[in-house]
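The chain below stands alone and is given in structure tokens; this is the form predicted on its own.
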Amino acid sequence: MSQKRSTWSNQFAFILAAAASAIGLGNLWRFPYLAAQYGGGTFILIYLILVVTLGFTLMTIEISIGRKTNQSQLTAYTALNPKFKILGILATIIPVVIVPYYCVIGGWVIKYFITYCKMIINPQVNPLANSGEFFGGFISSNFGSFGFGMIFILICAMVIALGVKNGIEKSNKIMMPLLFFMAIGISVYVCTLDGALDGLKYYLIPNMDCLSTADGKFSFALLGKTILGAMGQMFYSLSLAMGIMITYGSYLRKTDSIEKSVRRIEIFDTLIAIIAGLMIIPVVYIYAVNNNVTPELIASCNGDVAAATNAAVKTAMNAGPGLMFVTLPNVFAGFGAAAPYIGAVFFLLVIFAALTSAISLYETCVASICDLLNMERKNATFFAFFAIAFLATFSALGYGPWANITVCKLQFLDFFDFVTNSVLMPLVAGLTCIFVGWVIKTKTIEDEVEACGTPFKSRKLFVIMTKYIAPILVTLILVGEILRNTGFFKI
């Protein structure tokens, strides 16, 4: 006997859940460092253009496929055309691979939050005095990374087991407002710091230097790199090609407007991404100027202080995971007695952001199990927990006891990240556009968008993007990411 499909309580519940899935670790640290790397306002402008065109198209397709088939991504493609079963399998592999290592990183965040709470209780003890050593020691320990990762997975499982309305909806109604107001509060505080104005200018004002060569000439190659960087971030930021939007779309009522929902999700997600930059870039800018703009660096920039400052900030921002776990603790340390409180609030915010995204990824796995095996939700959640916990072991121990084991010269976590974000996600997105544009035809999606009784206002944009522009852009992401990660060029 088939299980009755759950539904969202209302359209706002869906928008909140979809936005929550998109607002994760990628928004909080990846968007700020990419904006800093690619000319601040220049990157933001390009990103916004891509979100309202390519992002809108891909999200509309995925939500429509989910609602039309009433199934998760694993079986949704097959329901539309049995010959494309492989596309559903590829789309399912992505969350299955991502959620284990994402939960490991979520465990790192919990560790830092607890550490700052301990510092509040006992200010004389500061384990983060040497943040680089603390981070390296934690992720290379035999149990620390694994143990906290399991705690994070268990929290996600508890929410998922409660169901769509009682679990995902209610948790988002609590975490999302807290996340938003904490982000606003930290941003306001940061903007009041001495030197923050220069950091805000660095972040928000378009800087065309990122599109120019050393001799000041405009470079189409550098423009292309910036566009590819923005497109890659868009996939992270909007939770595209991960199966999440198809699964969440399958819970959407026919009376709810897909087009309006997508536009609101885009606004909510982009707003949080920009606020993340307001939280992080000014304080990192101040820290870099005060600590990293040395006489030696100025000399290497031919005495140009502005160029030295730009180089110092880019180096500080482009630290990957180290930005959140090494650089920011050093920045917080400069706040003196307030440091533990600021650190605790910040990492609590990050926990909420990580949880909302991880819950979405976890739900995608559970929904696939339910659809494929006709299994009850609680049993599917239990089954998924052990599968995720097993796969998480590789990422949790990959920097510790298993550090000498690599795949394609990458640690397990880095390899999983490369396969999913650089290969599978753009591949699935490109094939989905071709599938919709040339196999089942765009009218299938157009009709689903209009099923709520309102006209599809962006129909022309959607058709052109789906059939012609999106496949090309997504192919460029795929090729560019592979070349970048294999060392042929850097983006």
Given for the second form:
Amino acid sequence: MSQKRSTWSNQFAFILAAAASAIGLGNLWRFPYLAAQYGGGTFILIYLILVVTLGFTLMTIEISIGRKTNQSQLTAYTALNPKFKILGILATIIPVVIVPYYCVIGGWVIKYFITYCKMIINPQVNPLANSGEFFGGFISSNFGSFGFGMIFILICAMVIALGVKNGIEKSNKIMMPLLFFMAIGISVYVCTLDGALDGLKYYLIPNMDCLSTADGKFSFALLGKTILGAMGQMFYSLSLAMGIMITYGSYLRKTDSIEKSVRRIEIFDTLIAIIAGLMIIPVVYIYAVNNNVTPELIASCNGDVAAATNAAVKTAMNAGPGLMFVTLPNVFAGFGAAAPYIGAVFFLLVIFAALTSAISLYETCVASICDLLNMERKNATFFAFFAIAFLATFSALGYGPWANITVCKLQFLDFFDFVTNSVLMPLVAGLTCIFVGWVIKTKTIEDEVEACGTPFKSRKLFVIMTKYIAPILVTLILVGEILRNTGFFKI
Ligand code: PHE
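Starting from the form predicted on its own, produce the coordinates for the form predicted together with phenylalanine (PHE).
Once more the chain from above appears, this time first in line as the rest of the complex follows.
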């Protein structure tokens, strides 16, 4: 390779960048609703166990592969064993598919931030009074979703073109601390609201109901479903199985500790996910109790108010994209004069989280182009911009003018989401573990972890996970997800 590879300035810059990639829409939006669906503390507990075992193992593998080969995922697998070229190709397809639709959603977030800013300037006008209509109108408008998506992609492109140190590192140094403090600020505010305590209990106390059938019997099927949900979330949230950690690892200096870095990235990512739950669940709980626990609902739960409350909160938290773009604006509206300010801070925080994640995705695409074609970063960024913008058009217009075109009965954006999260990511993760455990052998990775001069403390856990447990768990996700999405598996 003729061009000198960039490196992070120091270990902290790497940890911050990897955490910035990991902390994204998955933490702020997906984690809270999964926690609310799957029994609060029960889900959090299962999630934590998975992060420190399976998540740790996969992230260690990816970063080590990157640092050892000094290459991004497209060529890194081939460098270790030419027969596994296909793994690099699959791992490259994932960010290429995800980044366009992630940017489209990022564009939606910018739109909401601007809308709240306008409401601060002119409190008389409230475009979000009917948030469902606002959201539906916006995503189905001809150029709204498309235009804001393009703005979002352009911002990412500018950061990437500036390079690893001047672009990615610097932007993370500004956005990540701001994100953290805004999240703490909002969660403290939320936790002091009347009625927040019940919402907190709902969120944090392990609730075994989610593991029991209607007649109160423990169900292994439901436990399996909860574990699958937590595992899928963990992959997504830690930005695993899509080559990002390989690319970011390839910029890591030999003297930096991979093991310590991974542990810190996990802590940051999980902390923000839990804080996101603190920001969102109590307010949605209060909102659901005040608006949705109707006499009819109580009657349908045989007069059991607690059961009716649970049902109302679950429904309010279940809304997929609607949770962030429809339910939360309704919830914020209840804050009266503070609403536009809370809304603006919240969506600014989400913009930062989404931008830093999208930048990491975009960067892996650019790094792959540079490695493959030996192209200069600026040219590769430019080239990738057009490719991403082109692909984003499908997701952006898929809810509007192209709404009647579907792939496997799904809208473009949902189809891309399914193919990557449910099929390709578990596939790449499973094959990577088999590749490391049985082909290049775990020793290759262990040596890379120890290259910084300190012993690999979790070596035993790492070996057992890589060779046996991870491939089994990941196969289960793959089969479970495919069955669930094709309608064979309903609980
Ligand atoms: N980890 C990010 C999140 O939690 C999502 C992401 C997905 C980031 C894919 C990069 C790549 O939102």
